[in-house]
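What follows is one chain in structure tokens, specifically the form predicted alone.
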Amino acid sequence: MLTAEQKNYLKDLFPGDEAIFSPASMLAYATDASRILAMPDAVVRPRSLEQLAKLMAWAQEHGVPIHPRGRGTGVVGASLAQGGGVVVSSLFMNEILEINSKDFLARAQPGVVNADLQAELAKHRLFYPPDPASAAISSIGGNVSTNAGGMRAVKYGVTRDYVLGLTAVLPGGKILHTGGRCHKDVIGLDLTSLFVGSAGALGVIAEITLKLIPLPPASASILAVYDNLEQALDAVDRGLSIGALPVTLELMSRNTLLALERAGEVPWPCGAQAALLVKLDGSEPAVEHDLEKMHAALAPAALLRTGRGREETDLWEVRRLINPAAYKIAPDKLSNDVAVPRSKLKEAIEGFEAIGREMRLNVLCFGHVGDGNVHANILHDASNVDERRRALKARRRILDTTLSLEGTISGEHGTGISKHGFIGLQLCEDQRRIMADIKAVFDPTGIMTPGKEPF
């Protein structure tokens, strides 16, 4: 709880609408896409690096917890003020500072929305590949903090692969510049990568330098629908063996297709058991050549449909509607973004669905199977005590199954509040101790995201 004197300090440092204290106004910052609720003591929305530096010096001196926040699209509660403290929103730090076509880089403040950056870069025929499902509304700062993956990760990798450097403000007010403008740099330890995926545990990111590549001139997508899951997974193996890496290779299981069918019109016949969405890009001749090979790899299928231009966009819009469609089946969802070696996808997905049937719960399996990343979402009604208990038990069994297959309990969302208690299932005591020692170098008094550290 902040004292009156502390609130007055924040009001002076963040005048007007830059600071929020009323519970009603802070409610939007008290939750995120996880639907967990944790009310902060205050919300500040800085506009400058100088404000951040003063805030972080004050916070360390007074022992006030700090919780950096992007646009609240995370599904594990990583940006929430569990136990109180100050939420630091990047909402007003939302400028694209530079686009450089010769250096193939962009500099942006953390509040820039991914899709807005993509649109601006397209005017310069440049491309920033990381593409989380929430790209239309999520911020670059949030993407960096979570090392966001997304659907293009098969070919292009994840956020970490495109962060050349950043500016962060540490507890105590020190401003740290890491990396730079070079696409290759092996001097010193890689401090930039420490921040990418740290979920705000080390400091507040104030500026990011991103690597860009040329915008591919052509693309095409294929929807392939199958009579059973095994056919679809066999097609995944063939699709990854054509000699050209697809941009994306997405799987939707029967339960996922059913949820989308209930939510609205879909481009496949009702009753389909599994579907793949595949995207290819490159030069026009290359895309045409790869399309022919991919069609052969995906057959036999109950339906093969190719999309170009607007039709291609429509195909992918269906994929992005999975999350809202899930809430039309049940009011609550436990999100699991596990990843397994590709050779164990079939065993994993069949195991997750079997757990759902045993627990009498609807488990939606879908995701980025091109890199082994499966979303196993457990739909339930949390107001039903027995159903909630079964959902939590199902989650633990899904995570245990994942680890037994040499997988990871989080491929892209992180752990935040909802999965923090499971970190010890994957990381041993020595690993966690070393990570805690590293954090202490940046945050000696432990004010950054206490209780939500990703280790």
Given for the second form:
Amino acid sequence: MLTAEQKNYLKDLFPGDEAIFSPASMLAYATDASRILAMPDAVVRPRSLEQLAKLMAWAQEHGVPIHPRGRGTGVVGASLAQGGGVVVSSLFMNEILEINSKDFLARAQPGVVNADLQAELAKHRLFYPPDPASAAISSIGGNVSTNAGGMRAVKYGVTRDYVLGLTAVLPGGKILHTGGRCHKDVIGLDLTSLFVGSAGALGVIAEITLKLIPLPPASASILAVYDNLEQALDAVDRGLSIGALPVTLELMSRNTLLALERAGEVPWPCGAQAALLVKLDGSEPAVEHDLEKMHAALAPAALLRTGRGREETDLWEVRRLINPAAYKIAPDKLSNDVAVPRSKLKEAIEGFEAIGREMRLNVLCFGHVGDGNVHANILHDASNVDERRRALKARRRILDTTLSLEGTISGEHGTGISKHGFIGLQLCEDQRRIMADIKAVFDPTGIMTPGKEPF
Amino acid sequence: MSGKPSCIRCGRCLSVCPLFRATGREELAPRSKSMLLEALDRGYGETPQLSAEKLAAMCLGCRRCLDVCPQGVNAPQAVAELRAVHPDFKTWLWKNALRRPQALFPLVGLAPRGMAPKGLDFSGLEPPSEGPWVEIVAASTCFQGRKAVLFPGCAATSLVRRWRTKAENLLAALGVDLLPADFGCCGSPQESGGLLHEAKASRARFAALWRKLGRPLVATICATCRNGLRQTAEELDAEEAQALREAVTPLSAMLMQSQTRLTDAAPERVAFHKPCHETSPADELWLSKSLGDRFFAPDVGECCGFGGALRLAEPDLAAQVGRRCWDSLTATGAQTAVTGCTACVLALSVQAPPTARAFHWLDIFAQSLR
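To test you: the structure above is the form predicted alone. What is the structure of the form predicted together with the partner chain?
Every chain and every other molecule in the complex is listed next, the one we just looked at coming first.
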């Protein structure tokens, strides 16, 4: 709880609609796609670095927890003020500051939406590849804080691979600039990478410098439908062996296809058992060449459909609807976004589906199989006590299975509130202590995202 | 799974909500409205009733969120229902309509008898002073002899009567058999204002009259009216509903095969504003065809910020949305905008930058054939 005096300080620092204290208005900031509810004590929306610096000095002095927030599209509650504190929304800092086609970089404030940046870059024939499923709605600041992955990671990597530098404000008010405009830089420890994926635990990000590449002029996609999961997974192996990496290689299991069928029109025959979505890009001749090879690799299949232009966009829109479509099956879900080495994919997915059958639950397996990242969402009705208990048990078994296959309990979503308790399954005490010590260098009094540290 | 669709907090609505896009304030987005309405339903302890209701009612009614919601949550409808059950809402609505009448443009014509405001300033709604930009050289013959009525809407009936006259002249040029009819309101502005019973009554009245006239073509000159009339179909049986949907036709669609030519008065660039409620491509195609390479559409179509009741409650917010809309229109290089919704014309006109102008497309066409 903030005192009247503390609220007055924030009102002075954040005039007009830059600060919110009414519960009705703050309700919007009390949740995200995790659907967890945690009411903050205040929400502030800084417009300048100076405001942020003063806020962080004040917060450290008063021991007020700080929770950075972008568009609130995360699925683990990482932006929520669990235990109270001040939510710092980046949405009033949403300018693209620079697009430089000679240096192949862009500078952006954290509130810029990923898709808006992509659209601006396309006008310059430039490309920022990371595209989480939420790209149309999530912010660059949130993407950097969570080291967002996305579907193009197979060929292009994740957010961390594209952050050249950033400006962050640390507890106490110090403004820290890391990295720079160079695509190669080996001086010092890599503080930039430390911030990427730190989920707000070290400070508030105020500006980001992103590496760009030329926009590939052509692309094509293939939808391949199979009679069973095994055939689809065999095709994944063949698809990754054609001598060129696809941009994206996605799997949808039977349960996933069923959810999408219930949500609307789908481009496959109802009742399909498994499907792959593959995207290729590059120059037109290269795409044509790779398309032919990929077609051969994905065959035999029950259906092979190539999409170009508008048809290609439609194929992918279906993929982006999986998360919301899951709610057509059951009112609640426990999301898992585990990753395993590619060679363990088949074992992992078959294991997760078996757990679903044993626990009498619908487990939705889909995701970025091209890079080993599998979403295994447990659909259930949380109001049914027995079902909820089984769902929680199933999640633990899925995580244990993943770790036994040398995997990780999260490939891209992070741990936030909902998975914080499982970090100890993967990280040892030494690792966690060193990470805590590193955080303490940036945040000695522990005001940043307490209880949600990603370690 | 059944029952009313519920919000899953995915945030897809944030990208299309004009209020959120113009302000960056999450509390104004449809996701927030869903949370507030759920909280109000449950009697959410920490959310004081009045401020929650006030916040939940801040909606432009553009319905863009409906197109992207994977759950089919109808936030504008929920907001209208909230307004409808609010005990003082109707009183408040009319009181404010009298104080700031321009804000509720189409609703003004619906004010209870004797309450219609006087002295409205519609000087910004004059046709281009330099004269018409387009002449119709030869009218389409596709509709000759067809029975048709004109649905002029509140604005062309009560406030800018030349739109009605112009539309009737064009229908005459098309050679339709124009039947006389006095339809009243399409129901849309009433619905968004929370006057649900009134909206339903308006639509029932329209359907009854349309049926009595032998189900003629219904020529429309406003996107919002078209949307309202098509919703009338939801109350009819399947066969009649289909017939009604087919009958409600943009006047622009009827003119489409006509031959036109530009006059010397036509500006070099004209930006098209697509109304949020538009479901037909006809106006855009007709103007694109008539204006040729002088026609420009913004990269992203923004909402004009008219917003009915919101413009009364929060004029500054609505104005923010309007500014963003004009920014997108002038980014095309045009200083003049045309549109096919009477409410949008007013919102754009009153918010136009000093050098910019907005017109209903009817106003850029010559009054009659040469």
